[in-house]
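One chain comes next, on its own, written as structure tokens: the form predicted on its own.
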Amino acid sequence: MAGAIVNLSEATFDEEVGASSEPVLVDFWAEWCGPCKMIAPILEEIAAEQAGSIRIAKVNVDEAPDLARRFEVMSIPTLILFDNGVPAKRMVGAKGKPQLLEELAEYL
């Protein structure tokens, strides 16, 4: 389904992010994180509206602690944009939709 947010695990991360033809914005989050829940609907809107130009994926840091360590995620939510499988941009903390779109503009 176009625009759907993909949940990534340690087993699927490299394949999904590395093989993507579009940039992938990965949301490192946790179930207990209030700000993570605040940005979730915003990310779903962006995923639907920007389908074809950017993919949105989520990594639950409680379920994939090695990925969080690998990308030095110290606080959540942390959003990392991967371009051609390489981290290109990092945003920490909850942001509003206009601010997120502005930060992602060069990749959309």
Given for the second form:
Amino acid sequence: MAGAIVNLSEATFDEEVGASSEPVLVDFWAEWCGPCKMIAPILEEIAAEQAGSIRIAKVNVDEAPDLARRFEVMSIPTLILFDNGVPAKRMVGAKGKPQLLEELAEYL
Amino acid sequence: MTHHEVVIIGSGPAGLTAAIYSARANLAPLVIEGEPSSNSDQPGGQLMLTTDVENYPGFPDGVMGPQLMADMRSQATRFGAELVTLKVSKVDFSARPFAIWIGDPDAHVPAYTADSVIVSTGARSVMLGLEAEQRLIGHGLSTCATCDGFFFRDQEIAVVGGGDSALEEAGFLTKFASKVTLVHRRDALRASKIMQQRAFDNPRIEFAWNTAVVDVVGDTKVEALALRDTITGEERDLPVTGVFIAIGHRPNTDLFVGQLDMDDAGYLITGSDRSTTNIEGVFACGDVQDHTYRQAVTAAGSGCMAAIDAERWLESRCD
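Could you present the same protein in the form predicted in complex with its partner chain, rather than the form predicted on its own shown above?
Okay, now the whole complex, with that chain kicking things off.
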């Protein structure tokens, strides 16, 4: 479905992110993180509105701690934008929608 | 542009209590609750970054901070308060109705106008002001223990500060870290006695007394804290992989400089035993005007005062 957010696991990460024709914004999050929950609806809106420009995916750091380690995530939410499978931009901490869109502007 | 009789700026315990009271007075308040962030300047305020709240009356077993705020929020909406997840960029209290901008502060037309405004923007945690902080935030330096404690399992970390929030963070972090060193400038803590006793009894918490932070060491991630003994002047490095800062708070009053009276520390000045400010029709409540108590329950109490003061003022204008 266009604009749907996929959950990535250690098994699916490389295929989903590496093979994507569009940039993928990956949200590293966890159930116990308040600011992560607060930006979740914003990311859903962006995923729906920007379908075709970028994709949004999530990594639950509780379930995929190796992915968090691999990308040196030590604070959540951390958002990493992968362009052609390579980390191109990193944003640490929750932000409002206008700020997020501004940070992502060059990819939209 | 929409007009409201009451606009509440901020959505911690003060703002949401003001919203509950104003909504029940049929004033259909608008709450501009702020935008998400990873510090306490966010919807729900400082309690969004805490875990167990044990001193809010009515919860004998304690309550999770984010849950308490979610409940206050739904209580406010139940009675007709409208909440928007936006951040105010400018206010103009010099003309009536009062004008409030969102986004571009130079926009010709404000986003909202209001007959009365209740300011409950709260306070945000203070950083050390070191250049290293910007570089290392998210790389071992954190503003949110509940978010990031997980990443420091079996590691040695430090908490800087000596108040209740520092001790709460230190205690929470011992669930993950093998050792937490509490770095404090003085030889005694400001925290409440019960929090102090818990920290002293916790075998994973060590104390570095009379100790100031000189720098956070590390190029791409935190490697150590550079410390100085405030009595002997001796300097040393404390090897840690994580640093959590809890040295205090500063009121969120930048928006109101030049319009509302504030003290030297930036706290809004309110009338004695009232929520009134120097501008008739603008009221203030919660931590933005309280540097003495700073509790969720005192914030809620002052939010109630502000709502009642605003309601009476609006009524008096109609006479």
